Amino acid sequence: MWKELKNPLISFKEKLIKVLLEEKITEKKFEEIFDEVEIKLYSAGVSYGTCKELRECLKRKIVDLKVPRGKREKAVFNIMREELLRILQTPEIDLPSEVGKKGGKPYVIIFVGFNGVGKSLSVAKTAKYLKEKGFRVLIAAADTFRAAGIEQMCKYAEAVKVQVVKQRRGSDSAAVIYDAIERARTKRFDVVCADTAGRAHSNENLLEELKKVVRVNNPDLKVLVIDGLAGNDAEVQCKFFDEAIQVDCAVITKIDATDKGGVILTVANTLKKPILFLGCGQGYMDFIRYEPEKIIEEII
């Protein structure tokens, strides 16, 4: 799944090592080598800002690198590993532990993101995961804007055997979630997982509605869902939602549908917040833990 990210990074590493076997790497030579792979990194979904940061950090450590001939290959590998880990290493979140800290009060999670990124399925996956950890989970079908959004969420809720709170299409999303929280309090549910309508850059009304959802319901966790196919736009989406509501963590979906993988670097570097999980299929347990060291092993 990382092919388009892996290939340019491996090529970059090998070219550096080849030069180092003969001489030190000058700044000019480093720039030439990085220029050759930069466009491929963009194509793999690594944003311009993340590419620029990776370039500058690697340049500081590799230009004029002095290391014995027999240790040069390992030195380059270690530098690349260190810099990629610095970008990918985000704070961690143990969701079951956080839910447990609420002491009987419902833990409220809202999922936000652009249209079509997989929010509703991510709600269902999270609900099923927490249910299997022993928590009573309630879903709020608060995407009242999209045609069939409520029906889709109800279908997912039925599939994972979790109760759902809903109203009719066009209802106030903040009110739907508020009702779900009140029901959770009275019926002793541990968690409320709330879907929301997909936003777009230009839809100011939906953005104001999202701000109202947060203001009225004061969620414990605001999860930004990013499509693994988003490419360079992932950076824009991260900044857009973080500036609007200060998201707490991210989910990256559809990583099974692409060989790019660079979106993970972009999201980790832009948000610098926990990545809850990586979605890798349409099944309700099709997700994997976010493990930076494992990702690095696979790409370099």
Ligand SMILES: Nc1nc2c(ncn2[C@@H]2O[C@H](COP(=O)(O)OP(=O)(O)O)[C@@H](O)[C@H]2O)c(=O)[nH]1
Second form
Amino acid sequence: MWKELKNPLISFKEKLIKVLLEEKITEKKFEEIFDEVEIKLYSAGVSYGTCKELRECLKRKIVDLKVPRGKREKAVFNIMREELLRILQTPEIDLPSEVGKKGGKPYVIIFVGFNGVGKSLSVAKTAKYLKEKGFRVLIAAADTFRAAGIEQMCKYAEAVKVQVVKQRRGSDSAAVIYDAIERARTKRFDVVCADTAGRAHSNENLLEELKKVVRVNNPDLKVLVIDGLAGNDAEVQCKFFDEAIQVDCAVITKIDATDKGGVILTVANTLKKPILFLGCGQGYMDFIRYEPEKIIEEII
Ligand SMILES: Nc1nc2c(ncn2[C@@H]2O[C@H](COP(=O)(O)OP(=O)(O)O)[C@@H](O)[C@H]2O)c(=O)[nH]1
Ligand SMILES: [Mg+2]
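Based on the form predicted alone presented above, generate the structure block for the form predicted together with the ligand.
First the chain shown before, then all remaining chains and molecules of the complex.
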């Protein structure tokens, strides 16, 4: 899952330790070693901005580092651990407790993101999870744009045994979600999980539509879904959606389908917002909690 991230980081660590055995690490030496690693980090999906930040904070701690013989390995490891953790550590969110706080009023979650990133499946995973926590969950099939968007959401909803609110294809996605919230209010549902249409940088209309969805429905949680295979583009996607609608948290999908893993660093560092879960498969239970310490254990 993390191979392409792990290999360069391990090799970086080993190179530093090797130099440290002979002499102090000068700034020039540090830059030289980091340059080699950086290219590989890019291709593992760590964005330019995130690499730069990592370089600067590691540099500050490692250049001229003085440690007694025998403690060097541990010292380098600790510094890397600390700095990676600083990047990966984001505020936490406890979804069931947030839903509980609404005290009977429906808690509204919308999922946004580019096409094909895994929004609809993430809606179903979240709905199933919350249902199993004892909440009454309703799904809004509000991807009214894509052909078969509604049918797909209905199929997922049926599979996780959650009721769904839908309208005709091409109808107003804000209105579908509005309807679902009304239904949730009158029928005493605790949560509405709303799908939306995917969009791209160039999709002005869809972006306006998304802003309207937010304006009209004032959701409690706006979840940005990012594909774990997105590579460096993850940074652009984070900024694009955060500027448009101020997202509250992220989901990173398909981490089972890649060795890159760097997208996680990029998203954590760019958004600095909670990561709700990591999607790790096409089944409705295929997601894991986001645990930065565990990830660091894997990568260094
Ligand atoms: N392997 C894997 N596939 C996923 C994951 N999440 C979504 N997918 C697949 O990615 C494709 C697109 O997902 P979908 O939910 O339709 O994306 P949407 O266009 O953003 O709604 C589907 O084939 C999903 O089964 C995941 O965590 N792992
Ligand atoms: Mg979809």
